[in-house]
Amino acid sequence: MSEAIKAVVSVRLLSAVKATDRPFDYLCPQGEAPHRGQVVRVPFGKGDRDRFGVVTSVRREEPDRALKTVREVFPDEIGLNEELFALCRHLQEQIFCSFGEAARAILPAPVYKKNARRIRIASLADGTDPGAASAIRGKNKALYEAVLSHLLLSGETAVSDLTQTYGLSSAGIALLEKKGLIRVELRDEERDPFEGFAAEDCSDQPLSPEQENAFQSLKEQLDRGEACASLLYGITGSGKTRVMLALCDHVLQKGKKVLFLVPEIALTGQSATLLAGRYGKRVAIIHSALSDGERRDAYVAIRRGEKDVILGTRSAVFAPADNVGLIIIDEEQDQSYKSDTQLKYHARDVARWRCAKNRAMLLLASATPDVESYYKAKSGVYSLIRLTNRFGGATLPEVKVVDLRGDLRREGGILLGRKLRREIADNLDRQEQTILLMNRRGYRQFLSCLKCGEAIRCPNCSVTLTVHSGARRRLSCHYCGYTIPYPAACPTCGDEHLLSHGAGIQQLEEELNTVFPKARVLRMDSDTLTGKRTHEDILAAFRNREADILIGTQMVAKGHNFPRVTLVGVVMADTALYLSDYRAGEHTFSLLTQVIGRAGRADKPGRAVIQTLNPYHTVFSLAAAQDYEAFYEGEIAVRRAFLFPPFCRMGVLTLSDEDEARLLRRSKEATDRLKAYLAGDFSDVKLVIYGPFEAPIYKMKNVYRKRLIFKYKNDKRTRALFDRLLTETQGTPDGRGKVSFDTNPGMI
């Protein structure tokens, strides 16, 4: 063989955008032999600086170029398997990122910047006897003999432990080592992400005749061997859970991995719980709130095949686990299971997709499922299994919609009305517990000048600032983070009259304190969450019964079971039930059902009072009735008429530009270029489209947007036809101006 011939290999960056998502080439290391998926670190550009990229594929050839050699390469447990390389590939197709973007999702920076955790261990030497330490000069023979002793007694120890708890210094550690005592070795720590979890085993309750019957019809579709997907639809309170945990039995003694996903990192915690309970070690964890080394550790254990539970939120949709079985999307339903981030994945169409390359299950659970996943149970594109009984013999609350606009004739301002007083006085009397939901942050929603009108907005975000209350008297942008002090005349007009408008729910957490001061109240909204476990603490504490009411936004309406809770309020029923997007009927019904079912769960019987401006809308009614079949019949009429997803799929162009003027040309060419192709190469594509027009919020964080909404069938025509618009519609080169595109998006 020639000496010029050379192993090279091609790699794509994971900083790469749409314009730079190609391969290239380098040289490999001498001696180092990377594989495809494998992590490197190689010099790029002009000043060699570094990049991380992933290999794509390795050859021997004689170079027609001089090439660049790889600065480092990562072990093969920091890397994507050939799953989630095609994954990252898959992803490209549909929605029309770089390889890179989908890399750096499965790949977080932490997993090959953060190195491993290492320790020190002690063990004894063999044939050592702890009174050999008499041989040793010095003062400190009794402590070297209690070492030994420990060590003979214990087994492998942290040398830490041993200095702690014997007073016993480095230098006389290395003594011992020395003279052949002991043995010490580095080894990897995993950083551990149960610590603080109490685990609650509740493998030996049996299942409800309900409950053994799904499970067993599941099972059975499993067995098959054949990628599958199901429906699990239950009441709140029927049990899905405990349908879950024993499929995940039934998967693992088949030696394969289950992928459990949650909607909230506050649900990990009762999640963690269950599955430390039941599997120990076997369980991992992922999700955003982790360190960085607990990530890398969770990546390289899941990698290395330690763990074959891995529970998380829609991130943990991307773990590198071989062999899985069973991929569980618990409250699927949920709106944050779909990234609006760099990435704009849904993890439900993930986990098809990998169920489909590993002959798996995919199991969706919920007691409101999302339309489109309901339309398909139906037509029997997924099987469909029920729970119709609340486990244990517990009934579903008694529920009242009572209209407000009385008790604000009353009381102009309040948010509690008479009848959700009442009923929380009665639950205090009867020393049972409380939630209240109210959906909005802060203290009002914002403040306007009386004697000029004008109200107080964000400089860098085409919104207004809320008001927040506490220690520091704030006024808070929510998107970009913007603070003021609470001011005290109109930066306007410098008018010293400023009214406040609209509430949030730290108003909320006040008129409590007010009309129940002995009452103890815990708030749970994105506020108080400042620390890495905060949500875990309050729910916790919840739990114990250190609080009667827990008062909180969307995130306390979810999948929580809290026994000694009977009463749940909805405070401002109609707060998402009039936003511009044709899915806001279904959100607020499957919020309004979620939190109601959180009352009653155990042998008390449960209540719900929906305040409401608007008492007779059909979603609160249908609500109110837990009447999910109902309330799909009437959405998905109104959709087979004006043609929304499942009948289509949705897709969103956005473009944004720090320079308005700029961004209105940008926008206009985009436009005229989509038309020019469906006028020409792309006549046979099918398209309906709407605008452009500027995003709900025009400008966020100094940045104007611009967005063309479509209506698509997803087929490999209109794939080409999108992949050929990003192509061409690039951002500009200062990098002020960027386009993306969202299919399925979070929002309209």
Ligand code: ADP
Given for the second form:
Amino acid sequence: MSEAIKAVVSVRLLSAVKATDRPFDYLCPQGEAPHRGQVVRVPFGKGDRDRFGVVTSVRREEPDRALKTVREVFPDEIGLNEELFALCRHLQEQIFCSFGEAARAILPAPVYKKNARRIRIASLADGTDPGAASAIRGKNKALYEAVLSHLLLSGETAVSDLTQTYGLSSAGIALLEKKGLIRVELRDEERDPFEGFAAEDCSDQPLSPEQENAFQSLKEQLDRGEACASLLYGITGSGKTRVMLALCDHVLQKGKKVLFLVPEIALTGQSATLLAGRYGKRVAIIHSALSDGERRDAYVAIRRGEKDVILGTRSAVFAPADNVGLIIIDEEQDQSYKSDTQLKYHARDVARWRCAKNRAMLLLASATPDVESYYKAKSGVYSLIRLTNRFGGATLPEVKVVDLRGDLRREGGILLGRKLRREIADNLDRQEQTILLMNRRGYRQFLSCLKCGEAIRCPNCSVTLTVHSGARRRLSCHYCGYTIPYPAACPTCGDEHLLSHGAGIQQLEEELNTVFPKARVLRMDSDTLTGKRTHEDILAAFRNREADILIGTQMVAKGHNFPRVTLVGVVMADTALYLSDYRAGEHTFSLLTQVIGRAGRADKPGRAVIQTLNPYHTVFSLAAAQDYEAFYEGEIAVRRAFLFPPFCRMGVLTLSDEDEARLLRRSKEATDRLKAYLAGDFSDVKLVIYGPFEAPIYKMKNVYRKRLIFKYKNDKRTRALFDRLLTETQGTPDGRGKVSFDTNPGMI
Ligand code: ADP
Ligand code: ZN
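Having seen the form predicted alone, can you show the form predicted in complex with this ligand?
Below: every chain and molecule of the assembly, starting with the one above.
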């Protein structure tokens, strides 16, 4: 090859959106020839600003025009492997994102922007005596002496700790070093992903006969070496985790990797604890709260093949592992598997694709499967494996659905009806623990004026402000965080008679304190998770019996094992039921079943009380009977009759803008454009269109939003139509007007 012929690479920018998604050509620096999937830094645009991108192809040719040159080629181990590269292409096609948006979800910025973190460590120089500080001139003598004594007693210490503890400046440290009293060196910091992580080993406990059967049939299926998917459907407490662990062992023995996904909240739950205990350092952990450095470490270690088990929340489905043999999605119905920020993917769909590529098994586990998953299992797309007994013969709790209307007529404004109060009192007497679910944050839902009737609203969002109690009595917006002190008078008319309505969890706390003054109550919602206090701390305190009653939003329902809990109360079961979402019934059923499942998991039988204003709604009696099958039969019939997934796909196109008039114009343009396609080039496409409507919360954070909702079939032609619509329906040049498309929206 002649000297003159250089490598030219096509690059897709990581920052591109759908409308700007195309490859750009660059020359490679002398001697460098990156390959497909590698990350590069390139000059871009008029100002030649730094941009990051992924190489999509490499050619040896004499360019016919002047090309800019790649500024930096990153090491291969932080790029995309062939599989993940293909995954970006697949997502581009399926969910209408740009290549860069998909690549960014797999390769978050810290992975390529961060270096291994170095820290400065100080130690005492040989033969130094803390008294030597007295020889230094200046007013800081005492400080220097303290630092030297510290090093004498504790040995090596991070410089940052010294400056923080003793208030010494870095100039002070430099002076000590210059005087030869201390040594400072740079070291790679070792980060321990397992810090603060509980581990429990259960490898010596044999499977029960039912669990063993489930394991054997999964193993058989897996050993065929073909792509397959299976639904492990087992009631709460049946030991699904044990079956999954046995299968992990088997896959690892074959030299393949396992991805183990858990819901957002359950990372410290039992599955994770057991996984950490069983496989120790072979496990990499991926979740949204990783520091930048930890994220990079995890990526590189997985890419190098140093980790066999990747445990994490939904984004762990993108882990750059080769040779994946099994992907497990625990509590597969959980909504946190659907991303509705930036890249709007569903972890289950990505997992399915990866399993197909790797000829691996996708294993979904749940006590209340997603209706779509169960439909697939029943129609043979997934194999269906059941566990029908609670381990060790524990019985399901006895559940009562209680009509709250009578109690409310007698004693207006209460949250705890007579039945639930009696049960709580019993439990307190017996020194057993209680969990109460109340799915509304704050104290009161809104505050309105008795004179003019206006409710106090958020200035940035089209919602009312929620009243919060406590030392800082205030009103705050749950969408944008806008907060004001509790007003003395109506901001609209100035009248002083303000009334709050709609109970929240803080009011429940207050009522418990009044009715059961001796009971120790612990509250868990996003308002109590402040600063360093995590939900793990709260759960640990409850597990250690530091409280008698745990009250919380849906966080308390998921995946936690509390042997001492024998009573579960659902304070307001109706709250989730009247959302406009077609899955409201499914979510309510699943939430109730899960929270009921928290009661009586050990030797003591459990009870549950569901309070409602609508006791005849079937979802309550079915949840009380833990009858998923019956629930499913009713639900799937409705979906079929009214055409909802799994019988079609749903898509939501959202246009947003800070300028309301411009938004109305843009949404009309988009609708007209779509109608023109359907009357012209795409007249063969069958599409049901609703809208444009205002989004359920029309204005959020000062941005107005309108939506078009679609029911469609996921075929090539329909995808081509959406692709065209989204390429032509762009954001505004000033960046304040945006477009997004969600193909499997979590909430409609
Ligand atoms: P699920 O995930 O199906 O709700 P778990 O896996 O949490 O059920 O199991 C319920 C309880 O039974 C847990 O406390 C677990 O430790 C225990 N358990 C399940 N299977 C076994 C087994 N084979 N040996 C010992 N304990 C078991
Ligand atoms: Zn707001």
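Nothing here was measured: the structure is a model prediction, and the numbers come from that model. Between two forms, the rigid core is the largest collection of C-alphas that superpose within 1.5 Å. Residue numbers count along the first chain shown, from 1.
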Problem set entry | Exceeds or equals 2 Å, Cα of residue 74 between the two forms, core fit | yes
For this session: Using a rigid core alignment, state whether the CA of residue 162 is displaced by 2 Å or more between the two forms.
Result: yes
For this session: Could you tell me whether the Cα atom of residue 141 shifts by at least 2 Å between the two forms after core superposition?
Result: yes
